[in-house]
Every structure is written in C-alpha cells, then in structure tokens.
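Form predicted alone, single chain, as structure tokens, below.
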Amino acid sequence: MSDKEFNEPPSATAGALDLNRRQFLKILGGGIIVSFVPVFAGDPPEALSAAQPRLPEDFNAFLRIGEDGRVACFTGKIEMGQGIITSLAQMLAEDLDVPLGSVDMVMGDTDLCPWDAGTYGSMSTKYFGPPLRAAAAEARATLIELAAERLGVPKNRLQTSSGVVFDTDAPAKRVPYGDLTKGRRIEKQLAEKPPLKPITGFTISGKATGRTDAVEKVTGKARFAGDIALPEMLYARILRPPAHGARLTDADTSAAEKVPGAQIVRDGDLIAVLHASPDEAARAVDLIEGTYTSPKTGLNDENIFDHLLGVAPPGAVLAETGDLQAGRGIASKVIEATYRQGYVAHAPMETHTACANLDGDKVTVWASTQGPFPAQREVAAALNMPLQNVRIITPFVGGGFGGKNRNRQVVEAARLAKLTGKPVQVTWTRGEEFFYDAFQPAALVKIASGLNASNRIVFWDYHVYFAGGDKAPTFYDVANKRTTAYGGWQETRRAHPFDTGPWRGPNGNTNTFARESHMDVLAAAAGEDPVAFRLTHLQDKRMLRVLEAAGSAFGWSKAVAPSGKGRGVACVIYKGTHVAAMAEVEVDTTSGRCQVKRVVCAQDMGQVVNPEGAKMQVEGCVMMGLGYALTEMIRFRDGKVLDRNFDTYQLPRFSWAPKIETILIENPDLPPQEGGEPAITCMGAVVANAIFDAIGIRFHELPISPERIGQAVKRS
C-alpha cells in the first residue's frame, strides 16, 4: 500500500451495486481520471465464471493523474508478496510515460477502489495488466490533447517523456502532466482508442526492477493488519472446538472472569475473551472449560483415499481423442498405477488477522484477506448493515497462497467490535491457522497406459479424483487418450472432514505429480532416457523449446533411469505458461533424508514485465514446492487436526535450499501469462523422479518423507 493517504470519507462505496458514478468520482478530487474494466479474451478464468456481482461498465479500476504529477492507480487487487505492487506499476508507467517512482498503487480498500473478485490464481498480471496498459495509453493521449490546446501546437508534433508533454519542433515548449490538471477533475472521452506502446520502445516494463515495497518491508515500516493499533483497542481470543464437527454443549467461564481486566463476550456460537493485553486474553481463554460432543467419523490420514473413492461423484470426461480400446489392442506393454497426495496446509507466516472499529452505524476492518470485497459482503450480512456502511482496508498481506480467501477472522472481529463498542483485533494463533485452514484437498489419480512395439504411447486412460480441472488432460502426443474427472477442489466439501480450497497451483500439483511420474515410469519401461522419451511425445513448440533450454542449462546427458545420478525432470503447461524443471538430488538411505542439490527451471510466460520479480516467483515456487514434495501433509483423526504447529508440520528450511537457476524464455509476441504458480506444480514430480533415478524406488504418494524413504529402503 502506498504511503499516499486517501482518507476523505466517500458518500458511496465502490462495492455497492447501485453505485452512483458522480458520487464516487467526487471523492477522487482533481486530476485527470480514466476508468476501465478488464475484458477477457474468450471465456473468463474458471474462478470468475461463477456468478459474481458485476459492477456497471467502467467500474473496475481508476487512474488519477494529480496536479502534483503523481499517478494513483486504484484497484481492488491486493499485495501479499507476489510483487504486483511493482509489476502493475511498471505496466502503467510504461504506457503513460511517467517515472516508476511517481506511481502510487492504492490497493484493496473498498471505499476507494472499485470492486474486484479477489487476488488469486496468478491472474492479476495476465488479466488486469492489459486493460491497465490501455487505460494508461488513453490517459497519455488525453494529456497530449490537453497540451495541444495549452501550447497551441498540433497533436502530431507532441511527444511525451517522464511525465512531460513537449513540442518535437521546439523541445523547450513543454508542459508537465500535473500542470494540465490545475486541480480540476477532467473526464475526457477520446474519439479513438490510442495504440499501446510497442515492446521495442519499452524502457520500464520488461526491465529487471527491485520491489517498490522492499524498503518498507526490510525496515519494518510496512503495515500489516496486526500492526493496526487504535485507542482503547481490545485483543480477542476465542474459544475453539477440539475437532471439526464438535458442538459446544456447555462452557464454564467463571475462572476466566477472575482475570483482571478480562471481558467475556458470548453471542450464540461465539465465546470470546477480550483484554487490553493479548497475553492476558490468551491466558483467560485457556481457563474456559468447554464441553463438546465429539464426532466419530472414522476418517484419518491413512484411510482417506479409500473414503474418497467411495464418495466420488460420477465421472465427467474432460478431454478425449481417438479410441482407447483400439489403443489397448495395439499395446505390447500395459502399465497401470495410482498416485496420491494428502492434505497440505497453506501455513503463511502471517496468520489470519483483522482489526475492526465501529464508528456510529459504520464499521471499518483492516483485514489480512485476498478478497476485500467478498469480506465486505460477509461483514455486512453478519452485522445486518448496508454494504456501503462496511469498509474493508487491506494493508500488506503476509502470504496467502489461496488460503486467505475466507474471512472468518474478519467477521469475528467485526462482530466483537459491535458487541463491545470498542476496536477489536483478532489474530489467530498458529494452532487456529492450522485448524481452520482450507487445505489443499487430498486427491488421487489412476492411470492406465500402454506402449507399442516402437515404445510409443498408444493409449492413456486418466482418472482423477478430487483434483479435476484444466490441469488434468495431458499435453503429450498420444493418439488415444481420455481424461475423466471425479470432482475438483471446488466441489469437495461434502467429501472431506474439514474445509478444502485452492492451494498455490490448485489441481496442478496433484496432476503434474501423477502425469510426470507416470511418464518416467513409461520411459523406464521403454528403456529410454526420460527427457528423450518426452521429446518424442511432444509437438507443442513452446514446450519443446523450454525442455531443450532446461536440458542445455542443466547439462542433461542421456541415461535410462535409475542411473544412480539422482536426476529428475518434469514439465507442465499451466494457464498459458510452459515450464520444464530438472533437479539433482542426494538421498541418504540410512536416514531417509533427501537433499535437493540443484534445480533448473525454464519458463515461457510470454512477455516478462519484471524479470527480477519473475525469477523471485520461480525461486519461491521451487522452495515452497519442496515442502509438499518432501514433508508437508496434515495428519488427522475424527476431525481433529493433529498438526497444529511447525514442530510437527515441517516447512522447507534454509538448509534445504538448492542452487536454483531460472531461465526465462523470450517470447515477446505473447502477452504476459501466469508466473506465480506454474513452477510449483513441477516440484513433486521432479523430486520423485530424481529420487527414483538415485535409489531405484518409485514413490506413488506425496510427501516423500524421510520415514517413507526409510521404510521403502528396508522393504527393497
């Protein structure tokens, strides 16, 4: 969030569907204002296809060029570490012709920023960036028209540079952008939409740029929801059930009431202790004795896959080519296997946090959320308030990965603020974060496949349970193939003992693990090198290019696995981004520990807005992906989450960090594609394949923990 303050209270909220355009624009004050809405080529992304409330045309974002020459971009997107606060500003600055340092990104404030469905799916740059560029180009063209009037010269003689319009015939005749507004609000409609700046003319976009929020974050100046401190604010701790499905039948609060300064609040299902000290609130809530009915589901992390097969919905064919029976008929080798992945927690460093303040009939909540506008609706419903009386402000968010799309803590803080009449902060403990997490769903994949006498894949019959979607169909060249899905992560609540939801690369991690592991199984059965085997089954030119680039950088030499070298490969096409990853591992068969020593990742993501930011995203994907590949899995019994902190749920550590080399394939003719998720989906498979190459043991279930490696070595 920019340090720039925009505090004038609005007379209407951007989230309200009956928004009055004039009222909203009034709060922006003077300057040149350009409004725009993203337009999706073809169908909108899967996550947006559900019937979300739609605002009137031109109400998805605003640009304002102020009298001081600064440019503000108002957007409902939020910054949670992915770097769009920098990359979006680069795209805006490029087509507006202003210095990057003059751009303020005003993000995630429902009173100032027009409605947005949320920040997720690695979609901000791909879908929000192009219309942002178009708006910047329109603003620049408007400035040229105004300058032509001011300077008395034809438009075709005017150019722009660094926030100034000048006469190419007389460069001394110039006017800064800010001088063209003079404090007035100017809304100007152009007869024709101006063209975007050609890539060959880029000086900001496409250049490696340091994060614009870096200094704030490394110096501690950056504000997160937990940094909000208001006069007379109380810290809340809430009584939680011991298991999912447990119901409270009685609660003895007498001991907690004796803690000096403690205030006990009970409102239906909500029992909380509030105190001026967070430590005292925590001590008091531990003194409450709750009695619960305990669920007996019989489900645990060992039998969950059998359960999922039993409750799976009917299958839906996602993709089909050729004739499976015909393919089986010409197969000389038929190979079948099942691949599994357990529940994985989001585990962000910042737990769910919200600070709520009631002021008359209005409430403001500072929230750690990926969806401020959905949070606004939830709070309005919980407090029975008009939508325009609820303001959600999203400061920096300390990690989300898909796990902060739900807003329980936001509603809790708002309810408690209304009940007490004082500002209230709710900050979840690490145990609460694990308990209420919407985990990546457990899922499994069954594959039947066959090779002919020439070692070509002649059929591919793929069945995925609870990870269906656009990541499931294979991109390899197989004449007879079919992909059948039995539920996706969006449809899984009835199948699981707790909430599940999108986890960085939803569906992609499970499907890439299964597909790329099975490709290695087939390569070994064919007696071929796994990279060469893939190359013979690829026609996609972009994928061929990234795989060859990864192999060249890695120094891959042909060998049939297991070769003892500990090398692995995995590929993915993820929402328009093509990735090939290669890894080298070392496995200690005594301790079972796998050390990933090196990872090379080649990625074609179209135009690269910020190469430095893109590399950071890939490196983050690699490190985070090592977790689900090697250690991360939630253990549970009868609705009880057994892993509630990092003593038993092990995240990747600094000592795990391999040497990471990122290769960004130049493809400037393709608009920017996703960058925050594709590479992570390769990590389970590339590690599994490298472990097989090292010790000759194929693992069909993630994570490949030291315990599982040790047990497998003993059995071998």
Given for the second form:
Amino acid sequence: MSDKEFNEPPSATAGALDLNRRQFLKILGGGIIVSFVPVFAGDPPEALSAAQPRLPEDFNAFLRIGEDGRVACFTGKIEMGQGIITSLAQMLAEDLDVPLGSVDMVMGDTDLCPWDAGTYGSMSTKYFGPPLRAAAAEARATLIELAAERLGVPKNRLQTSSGVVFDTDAPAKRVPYGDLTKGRRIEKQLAEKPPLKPITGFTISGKATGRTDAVEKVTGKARFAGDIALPEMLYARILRPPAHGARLTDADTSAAEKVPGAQIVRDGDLIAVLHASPDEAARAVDLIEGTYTSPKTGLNDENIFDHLLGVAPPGAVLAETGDLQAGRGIASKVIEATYRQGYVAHAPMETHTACANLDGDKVTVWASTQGPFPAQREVAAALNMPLQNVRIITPFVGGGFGGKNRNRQVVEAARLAKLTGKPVQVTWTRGEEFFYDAFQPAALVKIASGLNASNRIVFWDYHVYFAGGDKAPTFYDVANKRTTAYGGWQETRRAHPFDTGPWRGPNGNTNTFARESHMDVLAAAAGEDPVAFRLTHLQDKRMLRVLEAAGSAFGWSKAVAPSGKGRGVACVIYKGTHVAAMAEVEVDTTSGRCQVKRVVCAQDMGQVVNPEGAKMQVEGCVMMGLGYALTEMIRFRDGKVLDRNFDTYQLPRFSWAPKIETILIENPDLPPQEGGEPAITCMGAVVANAIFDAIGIRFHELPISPERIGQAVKRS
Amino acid sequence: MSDTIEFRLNYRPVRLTVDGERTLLWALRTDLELKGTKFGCGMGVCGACTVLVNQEAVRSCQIPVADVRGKEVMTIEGLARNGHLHPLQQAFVDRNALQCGFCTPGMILSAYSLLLRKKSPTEAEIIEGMDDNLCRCGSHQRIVQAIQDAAKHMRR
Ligand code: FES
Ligand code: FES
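In place of the form predicted alone, the structure of the form predicted together with its partner chain is requested.
Full assembly next; the chain just shown is listed first.
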C-alpha cells in the first residue's frame, strides 16, 4: 500500500542517511557487515516507481555477523502482524546458513536502520527478500574465505552448516562464524549478486515455521508503542472537533483546570489536557467546552456517490485493446451495471499511539506507524528540528492495514513533549481512531458489456470513478475492451469529505467486486456456469491453474446461477499473485443474515518463503474481507463520522468465520510475490456471487448488510 | 478521592492508593505497570482489556478499580508459571493463533475462563464464548483450534 505523499525525500534523507551510517558503524564495532539495496526486478508497482529513484543509492539495509555468532538484520521495515519478522529472518538464515534462532531483526528504528519508504503494499518479501538473500550469500562467501586462511584449507574444500565452516575432508576441522569475525571489522557492499542457494537445497525458507515473535505475544511481554513507560510521563488527551471541517471559535477550559494534576496546554489549534493518569486526562478533556462552526456540506453516506460522479475528474484511458464500437456492433446482448462501495475503516485493534521524549535538542518518539522515516520527517518539520535530531523507534505495531501510514499522533506527542518539557504519551481513543482514519475511498464502477450469439464477451467498456489504478483493467480474454479511470485511488483525496488513503489491497477491492460480479452477471445471461464461463475467457496459464485448483478443492460442479447451492467464485491477478476464491453461503431471508460457511482460496504467489505465514495472511484476508463484504461502511453526515466504535461499526467475529482452506500453488521458478493483500480483494464479489446463487438477488453495492438483504428480499 | 485498595494480583498481594473510581484497565497499565492488558475500545466491546477477576473474564476498561478490592485478579503476565507457558499460551504459539498480537492477551484470558466453565467445549461453544472478542488480523480459525488443543491438553 502506498501513498504518494509519503514517498519521500531526496535531499533531506540523504543527510540523515550519512548520519545513520556513521552512527550505525560506530554502534556496530566489530563483525562482518554487508549492506545492500533492494533490487526492483520486474515491474515495480506504480507507487514505488515514483519512489525508487529517490531511494538511497548506496545501501538500504545491513546485516551484521557479530563476534557472538548472532546475526542482526537492520531494516526500516516494521512488523505489524504480517509476519516479515519471521519470513525475512528465514531468508537470511537460509543463505547465510545459520539457525533461524540466531537471527535478530532490528526494525523501524531511524537511528539504527537505513532509510525506508514505509511498510506497505506487501512489498517487503518481494523487493527486500532477494537482496537480503544475496547479502547473506555474500557474507557466507566472505566467511569461507576467512576460514580458508584460518584453517589452512583450500576454499573449495570448505562447507558451511548451521553457523560453522568446516572442512569436507576432515569435518573435525571447523570454526564457528563468530570466531571468524572476532577482532575484525569487515565492511562489504553488495555489488553483484553472488549465486544463491538453489531452492531445492532449502532447509529453512519454504518450510512452515512458527512466528518468531509468538512467545512474546502470548505472555504479554511484546511491547507496543503504548507500553513504553518513561519517568514522569504524562498522558495526553486532545480536544477534538465534532466534525471534519468544523473550526474552533472558543474554548472554555476552566472546569478542566480544576481537575487535580491536570495540565492544560494550548498551542494554536492544539488544546490538550495532560495528566499522570490517562483516565484523569480523559475526564478533564471532557470538561472542556469547545465552540465550533458547524459546516454544512450536505454530504452523507447515501448521496456521496452522486456527489462523486459530479466532481469526478475527466476520464483517462488506462488500458485499451481492439475496437469497442466494433464489439458493440456484433453484440447480441448488451448488459450494463453500476457497482458501488462506501468508505471503509482500517480499525486496527491498536489505535494510533506514540510516546515522545525530549532530551536536550533531540526527540525520540516510540510510534505505532507503518512509516518510521516519513514520521521522522513530519516530526522534524513540526518541531522545526534538523532531521537527525529526531529518532523514531517502532515497537510491535498492533495492526496497520495501510492506516498507519498516517502519523498525526506521532507529531501530536512530539509537539506536546516539547510544549511541556515532559515525556508524553498519546493513545488515541477508538473514537479518534475512527474520526481521523484515512478510509478506503468510496468508489463506483460503471460497466457496459456485450455477448455475441455464442455467448462470448465481445466488448467490455469499464469506467471507474475514484478507484483508478492497476487493478481496474480486466485480465479476461475479451477482444474489445477499454478501461477509463475518473480519478485514481490516491490523487483524488480532495473530492472526499475526509481523509482517504491506502487500505489493504488499494484499488483492488472495489475493482474486483465490480469485475467479478459482472462476470457472473454475464455468465447468468449466457446461461452458463460461472466457472466454465470464466474458463472460456481465460488464456493466462497461472490463472487457469489456480481456478482449476480451487474448483477441485471446493468440489465445484457445473450449474447455472442461481442454482440454490449458494456458491460463488471470484478471481484476481494482484500484482504478481494469482488468486481464485470460492465460497459457500447460507442466506436467512427473514433476518437478512448471510453466513459464509466455507471459503477455498487457491493462490499462486511464486516461491513461498513461509507457507504457514502465507496461509495466515490468506486467512486474515478472508476474515477481514468479510467485513467490507457484509457490514463495514462508514456512515457520516456533514463531516460528522457517525460510526465511532465497534458497537455500530461491525467487524467480523468468530461466529462469522467460515472454514477457510488455502491452497498454495507450487511455483518455484518465480521469485516470491505479494501475499498479504491479493486474497482480500476477492471477498466482495465471491460473497455477492454466492448470495445471488443462493437467493437469485444481485447486489451491486457493498456492504451487503442484513438490512440491505432484508429490503431486497421484500422488494423481490 | 484517594482510596487504599488491597487485592491479589497474579498470586501476590498488592495495595494501591488510588482514586477507586478509576478503571481497572488504566490502574493496571499505569500504577501497576502491567502492560500486557490492552486498550482497544474503552467501551466493553472488543475484549482486548480482558483480565480475570476471581477466575472470571472481565473487561477491565468497564470496571472501577475499587470493584476488585479483596479479590483475585489475574492478567496475562500471571499465566505462565515458573517459566512454563500455560497450555493455552503454548497452543496459541503452536497454532500460530496470532498475527499482530494485540488482541492475544484478551483472547487467551477469555479462553481461560471459558475452559474453567466448560472443560470440553464443543466448537460451537468456543465460538459463542469468544464471539465478543475482536481480532482484526483474522486469526479466528486458529484461535478456535488453539483453544480446542489446550482443552484437550488440560483434560489430561
Ligand atoms: S478496551 Fe475494554 S473491551 Fe475494548
Ligand atoms: S492478532 Fe491482530 S488483532 Fe488479533
């Protein structure tokens, strides 16, 4: 996930980088250090290609083998549940030939780790993995050279195993890595790729491995930003406007001032209460009477789509094949439809949190963020400090999903620490989290399409509003097709009544819902089984393979929808990953409740570094995707966000959980591709299609809530 | 109004001088410096703040600290004993029943009290018992399996 605003900055970080390196090398002391830059094999995703030229040229990450034999990997990426703390360590351990347990990941610390654009878009394994493996291989080659000297044995007789170099002719002649690095300091910069281990020789990568952070997390020892406690720390609560666009005209803080121990801070637009107890700070902030202007935008979650159509920028053609007019001319059936999806919240279980500590002219902020380096820049700008005086440390992040690319709370904590001279913690309430969330943008898709007499799609005219991007063009085999975007998903934020941004699977969810729903509409019009209909419109071999794999695992048997079986299918090609999902639902037409009983997901994501981790990501996609499919949509009125907690904003629960089966297609010839996002994009359509199959009602708008099902049943 | 409140916390007696109206959640996290109990919603609707009071799962964001006077409170920090993970913790590790881990302490303690009430819960009973604990990462299927595994282990 990305957002152009956060792909930063050429000159500023260059300075920080020099400093990082100096600091870093000082801290390191002895050992073997290999630095490397991610390589962008294949097509970098759209957001990255903008960022790439600005990445530091010389190196982007380090690994170090210490005298104690432990291996540290320093990366600006962060761990928010997606599991790279395990999968990156696995890749490193594999090519360096050390036990997984001897690898320490140092993540998201701007003083220790080299600059990084941010952790989003499931890109870590794909773009960071190959150079990490190469660096590990380089380090291993260096160790063999050192061992040859030490043992007096020619290099070609030496082998490595589990952190030790040994003589293949006399295995007792051996030396541990740690001993080889002792007393030396060897710096290497990866210039060329040394040969990597062949995948057939893997013993760690590609094997199911438990999370390396699991024990910390089940014992309550894992530290999140809000768990940082500093001496004399104050907890802050900030006065918030009732609606977006509301301006503060007056504030009466007299009652709040009477709360013992409360300190009120006012700095321009920022009014906050600080207290040694967070609940007292909360009580005091509630006593502040703010007077605000009340903006009347007239916008709400019902008329937003008309508004968006009205303000949409002119269309731009994203992709085109053949001749639409000619296609239309030979169509015997023309079918048009519009698909919509409202705003969806990220709602990580951990709200935005930060703890800031000012020490002389330096500030350190422990932050729950997906982008420590962008946060560093924001804090430096807000406090008017040189970049190198700001250090962001990212402990474990309690879920991000794209939402923690926004660092407002980091800046708030830093400002308040500066204003009070004390360490300050800002933990957003759930209400603040919903209010300031950068939602997945509401979007619409209009499709005009046609079938010829033999039920082939002969034209596909696709118009997407506010969700333009790489997931809009169809991969189905249609001779005449065109995709026109009226606003991309990221550059149209001003059209929306509040902030929008990357949400797990950016521009994938709305587009896949529209495309895959419409494929089913066409299949029904053709009188064909939805899977069979797709197969006749597919040439892509990887797609054919996942669709067939899903079909056989699911036990799909041919039938024209609505068959009453309540099953659906949806496919996506998401960057380099191919997914076919199938679901079975039961719809209670009285209550309107849709129970998804089973989901089968077949995924080809190239090499799989951690199969267990990949399955967990797919399961996470399925569960989270059920939310936007069935209930999740932000309701709002005139800048007021009406859903502010989980009482009205319904997240998926245990009782919704289907049986989830994940099939990972073996594809060892392709380097690892994205895994954290592709499957979620199928969930809207696979559920909509299964509901149609169950009750014969087609839903064109997400979420397909019990109320909407109930109303539709009544109308039918 | 400061008050002296005594109770047992993770098998040890504690005495707290605190405004008794403050929530148990923040008293645990700040005064007692136990950070394993998490804040998720502050409204009793997510379960991240779950602790055990007299062996029963309670949402610590919803009760005043004065309520636990003279009672036995257990947080996630008290579950592993003598360096050994509790079977529920072990099962969560073995099943990879977590991703970001923020809901995990609340999940484990809710499951703990569920298993106290029912030694051999059916899958449906586990789902019903856990339904008000939210996990945004979507670890649900694995959490149910972990609870089943732990139940089996604990019956032995
Ligand atoms: S924080 Fe107590 S239930 Fe959510
Ligand atoms: S593991 Fe992240 S919320 Fe449950």
